[in-house]
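This document starts with one chain, in the form predicted alone, laid out as structure tokens.
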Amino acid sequence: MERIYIFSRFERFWHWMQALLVIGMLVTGFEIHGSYRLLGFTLAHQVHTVAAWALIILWVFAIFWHFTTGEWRQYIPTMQGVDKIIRHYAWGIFQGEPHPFKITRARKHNPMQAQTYLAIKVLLNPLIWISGLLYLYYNELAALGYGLDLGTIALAHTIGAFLMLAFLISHLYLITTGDTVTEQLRAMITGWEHGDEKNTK
């Protein structure tokens, strides 16, 4: 098996800085949303704030890059092989087999993988990002006249926030389903992963 290079700096920069900032939404949403009390309304909000802008940068820049460099290839879903990834996950993860996906820089995506954050990007994301600014300047909607329900503007921004909190979750744990627990961790930090390069494209 090959040691290749599949993320590069710019990938494992936006990575880091989207889980770094949707953590910090996560945390400052739930407390403005009453769920606990942590920085208090006032900060929580001006940090929730801060944070949804520094991420509709970080994805614009991501979109463009995505687009600029072919990358949204990764994301085409396919259903070739989901069965035994399916399997996989379901049965052989706890038998010690071996993931029957390897992954390749023309593939660096298994196919649920590529089906979820193709949704994550085509769904869920502009769920929270338009009902967010909705929520964000709702008076100023208001005042020019767009009557619009704040009830259903908040239910559908929380909704994706749920959303959110579950792929994080789901994500943080598949991580730890490689050869070792560290090792697709390891592949985000320093770029290079264990593939198979004669499949490179």
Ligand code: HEM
Contents of the next structure:
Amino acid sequence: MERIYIFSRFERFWHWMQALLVIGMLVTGFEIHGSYRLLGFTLAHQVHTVAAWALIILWVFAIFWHFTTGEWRQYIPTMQGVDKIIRHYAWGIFQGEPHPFKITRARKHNPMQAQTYLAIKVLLNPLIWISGLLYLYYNELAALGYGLDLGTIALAHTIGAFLMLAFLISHLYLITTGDTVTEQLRAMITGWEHGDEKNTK
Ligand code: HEM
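What's the form predicted in complex with the named molecule like, now that we've got the form predicted alone?
All chains and molecules follow, beginning with the one already shown.
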């Protein structure tokens, strides 16, 4: 079977760090929100703030990486083949049909994945990031005369958090739908699609 090296070392590092930080931010964020008590408000708030800066730094590095490597092209949206992919996830997958999209090095995400990831990068991440920073510096901005409505900031940030949670749940389901349940997970660990660990770079 053909093996393709699709996820570079930086990409895998960025993916797993982001996963860790986003899950940490969901757990602490919803505690701050008052949904449950786990660490206690003060500690949850401290962890959330430290993780927020780590996530922002990671995103800045990832943006730099996308532009310097040209990998941003992976996310150019296209409608070509979207109908086949929708049909596959709604029907074909339950009949054991093979996935209609074949991965190449130049196009490693199917059109639906590329559109979803693009929306996360250009809409959802900035929504969380900007609302989070406004939340964090609300008092300082008010002292400078930029009085903002805290309720609106909190609502925008919480909507972003729910959208991130919805993405995480669908992402966890979709990564189990490769040729085998763990194939896509393996690819994000080793870098190789259909690869084996001995050949990782
Ligand atoms: C995936 C990333 C993130 C998730 C899922 C998330 C989630 C949440 C949630 C659910 C809340 C509670 C909102 C409320 O009830 O009003 C919250 C609060 C907050 N978040 Fe985030 N957040 C994320 C990223 C960030 C970032 C990047 C920053 C800052 C740069 C940030 C700063 C804050 C602040 C300052 C609060 C309010 C804490 C307080 O009330 O004192 N968050 N977050």
